[in-house]
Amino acid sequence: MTKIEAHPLIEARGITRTLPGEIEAVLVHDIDLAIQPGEFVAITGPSGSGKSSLMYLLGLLDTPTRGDIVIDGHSTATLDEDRKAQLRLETLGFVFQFHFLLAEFSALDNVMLPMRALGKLSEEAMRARAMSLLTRLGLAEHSHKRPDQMSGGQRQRVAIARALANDPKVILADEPTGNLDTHSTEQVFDIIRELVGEGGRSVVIVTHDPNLARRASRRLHVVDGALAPVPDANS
């Protein structure tokens, strides 16, 4: 039998990203990368090294000045701002150091507005699976809750469950922890890493924090807007 390989689920092919100015600055340069479902992927460098501006380019939330960016099999290099946005909503999950949850709306409802926007599901079938993922992330008895009645870590497994609104192939977190104690920070790590594999799940997490860093599957190291050495165990 033909073994059937599986292509990345997202490649990023000679990306750089310029900001243009008397002086060229360059966010990113040159990055070749691919994710392979099932990935726990970790993306680490010093601040202001590109890391996050990486992540966006990843996840279409930016736009690279040069090469392209294929999700799930499609080059998005001539895509318009409509489609991008619906390639988006289908395959990618964002979960950021921020929660940016709207604080006029329960944690349900929050929840619920990534399906409301891809519009495939029935008010009934969405309501029914958000609370399906505030339940998995223990957080039923906080779903009528607005975000300013919660604490951080609830803040953010709500945030991570509205990431899987649309079971997306990627989850793209950038910082998750950052904002966050110690305890509340083994929580979400947990959760995150629980979700890798799920389906062929992949997960993309920038991080400057070494010690989570080195419990993903593979690392990428990025300095001054590239791809660098990973930096050995004691860095």
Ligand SMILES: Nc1ncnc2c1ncn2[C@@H]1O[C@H](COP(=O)(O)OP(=O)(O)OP(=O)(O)O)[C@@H](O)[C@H]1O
Second form
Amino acid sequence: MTKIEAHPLIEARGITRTLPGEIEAVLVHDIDLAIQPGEFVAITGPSGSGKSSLMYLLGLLDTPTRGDIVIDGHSTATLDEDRKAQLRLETLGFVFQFHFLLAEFSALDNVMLPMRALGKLSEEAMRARAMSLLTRLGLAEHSHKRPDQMSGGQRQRVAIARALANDPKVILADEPTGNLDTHSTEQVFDIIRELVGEGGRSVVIVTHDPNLARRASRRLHVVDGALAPVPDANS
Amino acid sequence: MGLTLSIAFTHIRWRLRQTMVGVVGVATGVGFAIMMASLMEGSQKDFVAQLVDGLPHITVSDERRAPPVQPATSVYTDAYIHNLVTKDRRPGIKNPLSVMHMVEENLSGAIAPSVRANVLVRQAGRDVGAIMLGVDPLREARVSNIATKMVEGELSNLNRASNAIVIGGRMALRLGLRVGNTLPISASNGRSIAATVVGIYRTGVAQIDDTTIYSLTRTAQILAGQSALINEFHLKLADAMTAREVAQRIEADTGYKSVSWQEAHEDLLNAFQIRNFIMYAVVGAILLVASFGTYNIISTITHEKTRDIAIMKSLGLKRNLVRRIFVIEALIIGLIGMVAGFLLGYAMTRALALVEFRSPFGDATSLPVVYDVKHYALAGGIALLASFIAAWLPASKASGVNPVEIIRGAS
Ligand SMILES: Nc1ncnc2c1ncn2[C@@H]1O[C@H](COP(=O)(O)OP(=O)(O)OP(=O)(O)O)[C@@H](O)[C@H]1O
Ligand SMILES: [Mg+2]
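Alongside the form predicted alone that was just displayed, please also present the structure of the form predicted in complex with the ligand.
Let's see the whole complex now, leading with the same chain.
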């Protein structure tokens, strides 16, 4: 076997994010990290420590004040808004604490939204793919329901299906189980863990739950916007 | 494209009542704009048609635009000569037949010679000024529609009696004249005849109906005391709109003053231009107001959908695509409003055309309207453009939201 030089899917190079103001607020401070293909990374940290801010930066929703984020080998420091949007559409999938589905659209239409924006498949192919994603998440019979006709766990699963729509290389999930009961939390977490490694896909998940974090292949800990040593498992 | 359309449709279906209000606004604007344009242009066309049909398109007369150059002035070019008395000229067009043939040579239309004389009509002890127009009834019928405007008698009756005349309805009313009456008419040179009324016409142009008396050429020549006098040609052209150019050519060729109908009614045509300008201003204002409704709807929707916009942008939808969604919404409203406005405008124009009214001298007439695709295209085009602009501003603002701000605030 020849060793293929694999580059990280996401690489943060000394990124800092500050908010301008009378007292400059530092959201993220000089973070270096790399997410390798197939990795399952959990990010933990106290509330307000900057986990979400870091996720927005890694997902190109926000722009670092200093430093560069390299996505799949492409530096993004000089990309304009549209190019970054295109990268998000093709290579990244987001899941937030809140489902953020479009209220007037069915589950199926919500899942098809990123596919339609990308426009690489025919209408039938998109429909078939969306349906198979929903089926995989156990929502086959709910595909025509609108979000307000579903439970919280179901909605979050639709949101995951939508994140998978364009077969992204990286899933970024910011407390995806934060609003769910224990049963749904287990279900959603198991689904997310299954996604890791498919076609080299990586998953980065922010969670408050140390039990969930422990099941990841790697843990990162954020304190005051900077990476810190992971606290002892028993503490 | 399918994506933006389906989102746009969902939004406006969800805001159906407001959408309807917007559609009604645009439809009303477009409808009234069309109705107004139909009526304005209809009445203008009607008026011009009356003018053009009733009167000769060009009148060539023996008058001059400037006093003729006196022989002395042309001989002594370096000297300034004043107090010259203009040399008497025999009135009338010299060699009228050859002039007529010259004009006729390259003319698409008809020409008729006539005699114009200022006369006094004596009736019930009062002298009333009038214009006597001596014509050849057959030829005159080819250059004006006076023969078709007779309300009593025929124009050809002029041939039936000696000194026969045809007078206008207003003059008949004013002087209490009827067919068969005889009245004395005198010219400025003192000659006088006893004329018999053999017909009454009504053109609808008050000034003509009030003052113009038609007679045979010979009768007018006798009054003028100059047999064989011809001092006016009346022309009718195949294309009335070329009258101005043709008149200029005739004047250059013959040296006689040629007045086109446009020149004769210059101030009227100017008034029409002002009227048109006012019309376009009002139509523009109507459509502008209609587009405020669209602006309002799009602003409301973008406001309520800020979170959705943030979501779509976070998924990777580009700014232009997001903006397009709302512009399309406005265009849908504009388009439906436009089509509804077309129907409304057409219906209102039809209804207006049915309204009849009676003028004191005329028969019952209905409002003149024209149906012109241009009106529809113009009103529709402005409505769509206004919708587009009305949506562009709020849509641009909405598509610029920073998704992070919204997502952070909502989770
Ligand atoms: N617009 C802002 N203005 C001022 N401070 C802000 C703003 N946005 C975020 N912050 C601050 O930045 C810090 C990091 O916030 P962030 O949401 O990234 O933390 P977090 O680790 O995700 O917290 P949580 O676990 O509660 O979700 C917090 O202290 C927050 O109060
Ligand atoms: Mg957070």
